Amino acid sequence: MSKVIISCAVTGAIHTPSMSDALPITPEEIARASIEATEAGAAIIHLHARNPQTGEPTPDPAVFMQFLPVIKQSCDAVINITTGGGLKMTLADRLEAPMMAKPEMCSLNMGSMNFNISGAAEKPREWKHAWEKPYLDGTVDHIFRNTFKDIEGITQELGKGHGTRFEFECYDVGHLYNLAYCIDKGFVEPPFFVQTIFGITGGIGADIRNLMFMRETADKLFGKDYVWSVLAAGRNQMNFCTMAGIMGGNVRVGLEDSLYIAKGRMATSNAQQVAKIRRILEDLSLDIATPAEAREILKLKGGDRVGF
């Protein structure tokens, strides 16, 4: 069993500022959260950007450039930039920052899907910004577009164009088969970093049988050519990541995926979640990968070959 890679998704585009005071919003907060998560044990930092004034997800490369160099200069983490962006963004919007930054790694969603996070708006709360509740409510009528043409374009422009490798985000079993199709077409080369995702409404449910089935399917499709990782939304975050560790996989935590550290207890930081899953994994006698080891496992190009 190789060492466990911990990824941390520090802010995302799902949760809104009114849901948690710990959610990083400004470039300074995103940079600090990323550095602290790395110090706590994360090898990969997955990044979105937000409007510093309102907290709304933004694709603006100028905002990304306010925190990307700071993170790079302050720690050795692998920086993984979203190509999923936010729910209102076009594909061109979503690619603007990655094409500028040319990072070692980007996320790549492996299929179009219903992506419903409207349930997050149901809890009574005082909203800090006018955009938040309509943004969440509107997802009952939202399709997150990722066509085969979109996926091929991203792999050609970022992958073959800039040497970026991908975190293949698979929200359902069909997404694993979509990745297999892309492999057969020669869009991507191994090793494949396959992130199986559980508990998003519109994707596969957070059921342990589903976790095992996704792993079995990935084994069948990719054999020894892939590196498996797991994330689960909300209250399922820690138990699914623990199961992934037991089953020989890697894990992702962070405030993008869950705002909690335990039942009924809000997390105070991304680093707190990283430290918790690191302790659990180490208590299971598992070793945690450093950023350098993650680069070797995933065959990344190195932080000296990025665009920031």
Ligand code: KMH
Given for the second form:
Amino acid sequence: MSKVIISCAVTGAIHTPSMSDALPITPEEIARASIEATEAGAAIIHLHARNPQTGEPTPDPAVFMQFLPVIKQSCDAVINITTGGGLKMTLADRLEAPMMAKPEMCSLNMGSMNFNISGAAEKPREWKHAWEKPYLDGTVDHIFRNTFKDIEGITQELGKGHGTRFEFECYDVGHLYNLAYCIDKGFVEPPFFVQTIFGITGGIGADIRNLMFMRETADKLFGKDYVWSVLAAGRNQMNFCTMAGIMGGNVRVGLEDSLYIAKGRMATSNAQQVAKIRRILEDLSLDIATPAEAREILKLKGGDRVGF
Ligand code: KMH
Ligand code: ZN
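Please show me the structure of the same protein in the form predicted together with this ligand, now that we have looked at it in the form predicted on its own.
Every chain and every other molecule in the complex is listed next, the one we just looked at coming first.
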């Protein structure tokens, strides 16, 4: 049985600074969170950047360059940069940092969708920054754009152009078929790292039968050519990742996807979530993949062939 790859998405673009003091914001905090998550057992670190003053998601390559080299010099983790970016960014904005950094991996979102995170603004709280509440409220009218042309462009520029491989983000069953279309067209080569995502409003719900169905559909479409991973938003994070481990899959945790460590308890760090899922998986007699093993499983180009 293959070892389990733990990915950790340390900050993302969904949660805002007022929601948790543990959310890394500055380049120093993002670097520290990434290194600690790697020490706790993560093989892949999925990264977004934020404006260091306000915490608002930013596509600025100069901000990415303040933490990418630090992480690379301090640990062996596979660095995976978002191409989804943040809610207000154009596709060109979203691609600026990945095109400069030429990382081993990038996320690739497999379809356009409604992406509604307005629920996060419903709870009354003191907002630290003026942008936070409108950013969240505005998502009732937000389309997360990822057309077939956009997807093809990313596979050409980053994949064929720089040897970057992808975490294919599939938020619903149709996204798996979109990936099958891209494979038929020859845009991407196996092994396909398929991240099935549950519980985003606009995507498939966090119901265990949906996990089974996404897995069955991916088996049918990709056979032995894919490596399966699971993430679930919010309170479903740990139970879905546990199910994934039991079913032979890989897992993604991190404060991008959930701010909690247990029912009613906020996580104090990304590393705490990595340590928890690692303990659960090891208690189930599963072995955790090192970054080197993840590189071998996913046939990555190597950490020495990146642009930072
Ligand atoms: N926040 C996740 C549900 C991306 O960065 O490309 C999706 C994500 C998107 O990770
Ligand atoms: Zn992300």
